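Take a look at this single chain, the form predicted on its own, given in structure tokens.
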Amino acid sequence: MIDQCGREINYMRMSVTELCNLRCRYCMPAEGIVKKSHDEMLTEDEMIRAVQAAASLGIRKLRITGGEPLIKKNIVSICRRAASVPGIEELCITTNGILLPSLAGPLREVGVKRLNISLDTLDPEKYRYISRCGELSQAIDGIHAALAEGFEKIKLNAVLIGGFNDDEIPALAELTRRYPLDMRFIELMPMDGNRDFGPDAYIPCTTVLDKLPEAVSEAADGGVARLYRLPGALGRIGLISPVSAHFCAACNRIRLTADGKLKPCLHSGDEYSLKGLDDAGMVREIERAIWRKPSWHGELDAANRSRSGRNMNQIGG
């Protein structure tokens, strides 16, 4: 589906949970969340009816976010009967990879494409102060695991933070090439919920350029991320920039939540209800939503906060 601005829609990021196994400091409170009752969050019929009507609409490419996706019961099953939904052509997952030794066969069998697995930091003691309770150990065993399935597609994540990740960029590039995997930096966004980081945190992407002066351009591959490659890396680098120089204009996403609510932008507080919806409301609901969507996101910046109204887990990553 086309929307208001010309941008073809076919992407949406779909969370299953709000709930995780880590409380990463730029995605959600220490104390978690105040965890909402059954009746208030997407069943599974409803989120594989939601991805039949988004489907319908032009949806060729789903992301299943969290929260933490794995720690959902029946996350295989969900996977195995998105996977199957007439119409959409990759399923992805976005994970902190914890479970991944024991989910990553059955959900590569089920037909899970890609991976992104989030990893800031490959400091045991960094990895526990930005996750709160994670170990960089499990994390590490996750990625291993995921290799070894043969996924078409491994991303690892780092939020680019100043005065804390930024001192790793070469190390983390290395894996580059060392693994036949992407090692992408994101910017670190000002949602409303990490308060924790100062003004000197949020710095530029260009910062890993000036750190790895060796790394040579290639074409883009119709992502957000503009790609580089270190000389004899099996793998590439990406840069996203949603703060220093937002791409805005070639957004082709929507995110669904948990609890049922699409948002045509992630920075935006509009948010469209397909909780109780029949089919035909369904889509109707994204088709609105859609045409709806802003042209851009408005200011970003350590003074400028994102008008979400979520914290990140209560969104998809």
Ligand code: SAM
Second form
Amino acid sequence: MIDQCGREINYMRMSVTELCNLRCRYCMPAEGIVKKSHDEMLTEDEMIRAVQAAASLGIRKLRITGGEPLIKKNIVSICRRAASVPGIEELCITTNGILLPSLAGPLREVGVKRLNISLDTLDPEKYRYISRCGELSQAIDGIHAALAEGFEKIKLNAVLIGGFNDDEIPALAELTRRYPLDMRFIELMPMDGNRDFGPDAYIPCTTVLDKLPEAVSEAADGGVARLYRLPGALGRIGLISPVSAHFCAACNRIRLTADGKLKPCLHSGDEYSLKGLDDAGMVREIERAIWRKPSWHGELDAANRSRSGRNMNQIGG
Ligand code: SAM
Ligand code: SF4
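Could you output the structure for the form predicted together with the ligand, given that the previous block was the form predicted on its own?
After this comes the whole thing, all chains and molecules, with the earlier chain placed first.
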């Protein structure tokens, strides 16, 4: 479907839980979040009906996210059913990778084609610090499990944080020489929950290019990342700059939260509730949300925080 700004909206990110087995400092409060009641959250059937409604309006790509989607007990069933919704051509998951050793195989089997795995650092101490409780070795095991299952595409995502991991840009980029995966650097977004970070933490993605002078530009592949490759590398380097160079004019996505709110823009407070609606009601509400998708998300930086009204674990990234 085309929105009122003329953008074709064909990509939905669906969060299946707000809960997580990590507590990343840029995403979630240390104490976790107040668990909402079962009745407030979408059921598996409602999620699938929402995917069907969205597909009937032209959504072709679906990304399952969270919180951490792999802690959801019925994640394999959700993915199996979502993959078989007519119109859905590509099913992807964003995960921290911790549970991939046991789930990569079943997810691949039911039709998940692509994985994005978060990896902010290669240092076990720093991983423990940023995630507040995670073990780097578990995430690395998860990445190897994913590589072994032969997903069509695996991308690693690092949130770029000045003074934390900017010194690791070459080491993270080096992974693309050894493994067939893309390494993407994402600018830190000023969400409500990440007030730990001062202005120096917000560094632009161009820092990556300063540290990788040998990277050669590649043609874009339809996504929001600017792409580069190190000489001879198997995978690409991607730069995603929501803060320093927003890509709102090319934005093709909507987001559905685990409590059933459709967000046409990540950084706007606008939400359209799908909870409790019948099939026709869901189609109507999704159509309304897409049509009214804001033209851009407004200034974002350390001083101008996101107006989303949620932390990232309650949206899905
Ligand atoms: N738990 C999964 C994971 O970590 O990949 C999926 C959910 S997580 C909210 C989705 C993505 O959002 C992750 O890649 C994470 O790094 C990113 N993210 C979270 N908070 C962010 C922030 N403040 N700025 C930029 N990216 C953020
Ligand atoms: Fe959990 Fe992902 Fe947020 Fe980290 S970024 S706290 S893994 S939802």
